[in-house]
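Listed next as structure tokens is one chain, alone, in the form predicted on its own.
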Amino acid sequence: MLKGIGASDGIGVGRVMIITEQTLEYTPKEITDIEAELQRYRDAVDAFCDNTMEQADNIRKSTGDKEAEILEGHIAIIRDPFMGGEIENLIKAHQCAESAVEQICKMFIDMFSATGDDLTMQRATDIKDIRDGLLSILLGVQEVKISDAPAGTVLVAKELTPSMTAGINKENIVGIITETGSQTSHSAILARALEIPAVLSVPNAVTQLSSGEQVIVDGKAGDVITAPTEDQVAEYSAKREAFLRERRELENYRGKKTVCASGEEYELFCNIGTPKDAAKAVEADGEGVGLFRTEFLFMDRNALPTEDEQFEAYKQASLILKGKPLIIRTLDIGGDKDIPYLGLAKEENPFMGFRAIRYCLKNRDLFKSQIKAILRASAFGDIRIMFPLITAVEELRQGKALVEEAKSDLKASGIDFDENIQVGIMTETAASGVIADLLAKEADFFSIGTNDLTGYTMAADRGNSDVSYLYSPLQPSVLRMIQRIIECGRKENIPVGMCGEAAANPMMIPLLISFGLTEFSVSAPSVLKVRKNIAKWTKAEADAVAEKVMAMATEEEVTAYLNTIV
């Protein structure tokens, strides 16, 4: 059996088709006819955009508009004046088009890959897809075609790019296995939209598997079973039918309130990264947005977005939500999340460094511009401000003071905004957990970011395989931290939400109900499943589970017990 990351739920039983990588090798050469080379590059861009639009149209027909937008985004990226201009500048400096494309794409890939943030790192995969598409055209290499795969096919590739995914006939593909990727990668998103089980990041999958051999893909457990027995095929075929039946049943929760079995109501929000994602939240039946990551507004460009540009983005998201809450996290940048035009210094320990609220408070003009944009947008809906990485009361006070300054500026200009806009914080550090009682007296709400909270509490980098065993929200120390944050918020009568991955974890849900969490913010595809899982529990049942768990000494004990009840 091979292990990977379960990225698209479900069971697939079929035969392997290996997707071999294209050879995109070339010999860089100095160009003498610059105008001809520029025209060759521009023709390649036009051909790439035509091909990509055709792929987007195919995706739109098979899955819908929101998935097609992933590929349409590739067109927007390569048509961006900054990226195209930088490539053309290298050609004007006598580099061949292939070399110019590769060099500028590498710059963006390195920038996005260094952030450590899954959503931001996905941009690196997009740029790789664009790079390979352009190089294929420039070199005259035929792109991979998978539309002719026979029924019962399991696709296996080093990396399944969005453009490759666009050629999938979902009636014939029963599973996807790749050597790279994560749950948030666009290939994973498209696999989920196509409802195809997918296991990603399987080491050496292309060399360990052979075309034509039978395998079982378990997209939930992240397992690939090779050479299955007849009994295993029968067992997993039955599991597949049960999974499909459960997925149909989830639709019963659409349009319903989020309540547990004893009647307590909760808010079920979505996490988004762009204004367009707000539409995905609505389509998924989310009750609002618990985390709008604003970093994307600052990326893919060569200068800061203006206040007006930010205002339009926040306004657009708010209007899409039609009065549902929109919690906007202020810029979480710096340290490990680099934006070249900001000229950030490299740090030896970026996770402990000059980032998020720390960076913003030292760059008041940038910060104030964002706050004013958020305030202006608040006239169009229920918008709330959230500061990231708060570790001290002074940071919250300084941030709130800047909000008041921005309000005064807008009043003087006669611009409307929500005078009573809520200002809350991300509680995502051990420091914020320890002083949660003090912070709760001055914040309008808390949102627990369990990804960073787990890392900072356990002093463990989730990307480091040597310490990954420590990185779990079910560690007793992390559970105690979460419980304390919620208790401190409840004592001061402020809402406490959770926007980290743990909010969608079925094993966490009874604990969060017992602790008194009021809002769950999850990815759009998780909404109905989380609503169903919340509905399973009464408050008394959840309390009984929490009492047992909080008496346990190790993560292993906690996980073993919770696995028996969910």
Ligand code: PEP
The other form holds:
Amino acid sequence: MLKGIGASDGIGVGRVMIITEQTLEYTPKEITDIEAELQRYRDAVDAFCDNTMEQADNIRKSTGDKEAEILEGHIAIIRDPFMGGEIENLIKAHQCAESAVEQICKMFIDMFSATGDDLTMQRATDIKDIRDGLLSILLGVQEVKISDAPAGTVLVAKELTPSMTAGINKENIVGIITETGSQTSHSAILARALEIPAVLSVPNAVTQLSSGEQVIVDGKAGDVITAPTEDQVAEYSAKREAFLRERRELENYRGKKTVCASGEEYELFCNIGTPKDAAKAVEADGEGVGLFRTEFLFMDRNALPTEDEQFEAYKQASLILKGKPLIIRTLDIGGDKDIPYLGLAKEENPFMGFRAIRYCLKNRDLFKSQIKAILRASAFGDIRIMFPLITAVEELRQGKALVEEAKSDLKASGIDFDENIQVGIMTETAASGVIADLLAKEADFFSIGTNDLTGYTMAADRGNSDVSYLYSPLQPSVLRMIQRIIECGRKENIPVGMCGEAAANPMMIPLLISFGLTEFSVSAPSVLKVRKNIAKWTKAEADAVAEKVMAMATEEEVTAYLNTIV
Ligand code: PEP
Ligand code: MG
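Here we have the form predicted on its own; I need the corresponding form predicted in complex with the named molecule.
All chains and molecules follow, beginning with the one already shown.
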């Protein structure tokens, strides 16, 4: 068995087709007729753009806009005056077009590859794709035709470039294996969009596998099973059928309301990290965004984003959501989330230290500029503010006072915003659970952050394998915290949601229905599954489950029982 990264869920059973890199060899020549060579290069660029446009149109029809945009990006890159100018300069210095293209592309590939950053390294793949496309045209080499692959093919390549993927006929390709790539690489995005199981980053896949051999691709586990036995083929074929059946069934929940079997309605939101993710939330059929983790806007850069930059980002997300709710969480840094340019001091105990709302309240300019940006964006949609890591009522009061100050500033400048913007909190610390009754009187809503709440309640760091057995939202203590927070919210008539991972856990769902949660916020791929899981339960059935669970003394008992009923 070969191991890699499971990047697109599903099972594929088929025969290998190795996509080897084309030989794009040439002998560099010194050019005398510069004008003719420039023309040859420009014609190649035109042909490349025409081909790419055609591929983008095909992929737009078969897969979607986002995937087509990756290829259209190649046209923008090669038409970029800087890159094109550098290539032409080399031709003017008597180099042949092939050599000029190769050298300038190499410069960009080296530059992007050196960053170590996933997204930037992805740009190197784009440039390689452009280089190979241009060289094939200049050298008159026929490109590999993936579109001719027979039914039941598992594609195996060092790297799957966007232009290769554009040729995929999803009826015939049952799996993808590559030697490079990660969850966020183009190959992964495209494989998921095409719904083809994919395992990436399998070392030496191209040399270890041979064309025609049978393999099983398990895109969830990240496994490639070579020389499978008959039994394995039968077992995985059955798994594949079950997977496809579930996917089809889930589609029945698209466009439907989120209701449990006895008719109570819920809100089903998504968690996002960037404005563009809002589109994923809509695509996934999310009914809004229950958690926008704004720290991503502050990461991957060298200085703070300005108020205007933040405003544009929040507004963009809100416009994408077309009036659906958008809960924006203010900056949650510290703990495991570092932002180097802020120069946070190294702490003995960062999870108990100077983070999130604590940091923001002490850095009022930064905090106020974020709040003003959120308020300005609130003129464009249903936007709500959420403070992270609240442990005391004063923190909520001080945060709200700053919101009022920001409102006055905006009013004085004649800038529009939503006067009645809701200000809620994440209940994710043990303290906030204990004083949920007090907080519920002053917050407009609660959102339970079970990722942190579990850690802080159990005093157990999930990253520490010696204590990770304690880290479970199904611990009786954590369940009591959750139940209490929801109860306190209900008493004060404020909505209580959950944006921690536990909201998507099928074992938690009957308990949350019984406790009276009103909103679930989950990752985009979980939306339809959660809607289906909610629909399974009547309120009375959920109450009966909760009654049993809340009488149990250990997490082991709780898990064992819930495993038998979900
Ligand atoms: C949580 O703590 O449950 C949560 C949703 O926030 P984060 O995972 O960003 O800390
Ligand atoms: Mg948290």
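Numbering follows the first chain given and starts at 1. Note that the rigid core is defined as the largest set of C-alphas that superpose within 1.5 Å between two forms. None of the values given here were measured: they were computed from a predicted structure.
- Two rigid parts turn against each other between these two forms; the point where they join, the hinge, is Arg240 in the list Pro350, Arg240, Gln316, Asp285.
- Treated as two rigid bodies, the chain shows a rotation of the smaller part against the larger of 35° between these two forms, based on C-alpha superposition.
- On rigid-core superposition between these two forms, the C-alpha of Ala234 is found to move 3.9 angstrom.
- At Phe48, the distance the Cα travels between these two forms is 17.5 Å after the core is superposed.
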